[in-house]
Amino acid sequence: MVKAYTQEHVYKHPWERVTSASWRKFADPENKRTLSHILEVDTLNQKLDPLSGKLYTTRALTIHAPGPWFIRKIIGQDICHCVESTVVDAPSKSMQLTTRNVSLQKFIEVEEKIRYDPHPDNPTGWTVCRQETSIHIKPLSALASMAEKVEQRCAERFMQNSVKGREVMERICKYLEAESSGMAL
């Protein structure tokens, strides 16, 4: 079974500010407490296509493995490595991020897609964020009956972390807004 969910959030900030905040989300030391499940982020590749104006970036994320502690004990790991692929289409004002785990795949597969676009009701002032996440626990012979419960628990943890991520994004957007207007926070 696969546990999937979608969320939508409206940032009352312009697309340029929200996407700038997205790039800074993991780098700001103040956010490390809020996003404590993110252990490390490294940029692996970045390429600007001069013809299309699109920026392609690949980052490696090391995170504290989601799920209940007893599952992490069985698996023998409590960290997970993920790859995040980002495409920023500045001319069209679209930013898409896709994150997948590359470790622990024989136990769990997670895919998260996030898209930032100008809000249709206020395209110059607001940004809509759509997040789709799917979690699939691969049944272990001894844990087959628990797979659905573990997927639910992982989904709950991802939703909690999404709330934290939005809080961080809002904080960075407010900082960027104050910075652009020449005010210090």
Second form
Amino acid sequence: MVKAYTQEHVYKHPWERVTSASWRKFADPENKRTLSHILEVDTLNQKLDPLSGKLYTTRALTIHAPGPWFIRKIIGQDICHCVESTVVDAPSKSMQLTTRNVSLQKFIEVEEKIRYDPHPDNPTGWTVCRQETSIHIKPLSALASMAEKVEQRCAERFMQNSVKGREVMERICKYLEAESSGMAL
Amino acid sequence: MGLSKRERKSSSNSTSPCAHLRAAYHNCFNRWYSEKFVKGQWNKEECLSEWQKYRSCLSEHLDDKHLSRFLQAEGALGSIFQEDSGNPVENTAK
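Could you please show the structure of the form predicted in complex with its partner chain, as a counterpart to the form predicted on its own just displayed?
Below, the chain from earlier opens the complete complex, with every other chain and molecule after it.
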């Protein structure tokens, strides 16, 4: 029982700006209201390989993920802990983020992969974002009998949140654009 | 609805003792990332003192934060709070 969803979005901003926005997405206070499901983000580890120009980051995300009442009743909580691993390859301009839940694993496994690459049609001006989400309900868990329903709800929520995430990204990109041309403040 | 509850929860988390150090580090990192790293200056990492302060705060508050769950959950993360796991660049940068 695995469901996978892919989404693609083109940002009309250069890769450098879009990936900068990605780092600020959860951290900027003004986005907290829009992305209210993100409760806490901590950087656990950050390593730079100065020779290859690769940056490795591990962050801990605490997410408020309220499901329908019957799920809350079974699982007993609506807070989910996730680990996000990011690799940014500066020389070849790629950023890859993988996020997995580390709590509630006996019920459900969710993996989200996001890639930011320069757009082939306009590599210096646009960025393409590919997002792949897979949802897996554990077959022997208490949720198994309603797996279909749970996966559906889960997927809907992911879609809603990724729309919000894109809005926030667009907003930060605009802000960074203004800042870089000296128009900010 | 559940919003007020959620906000309370979120703000009580954010007033955690490391929040200020975290903000200082993230601000420094964001500046370094957009002004240097993506512009080809990736040979030297900055924000090392901010990172040290933030990281030692995190390790100090491992118990009252839920962070220990993360460490238990993923073996790959087991090394994060060990002494030698900091920043490989640290040594070369000094």
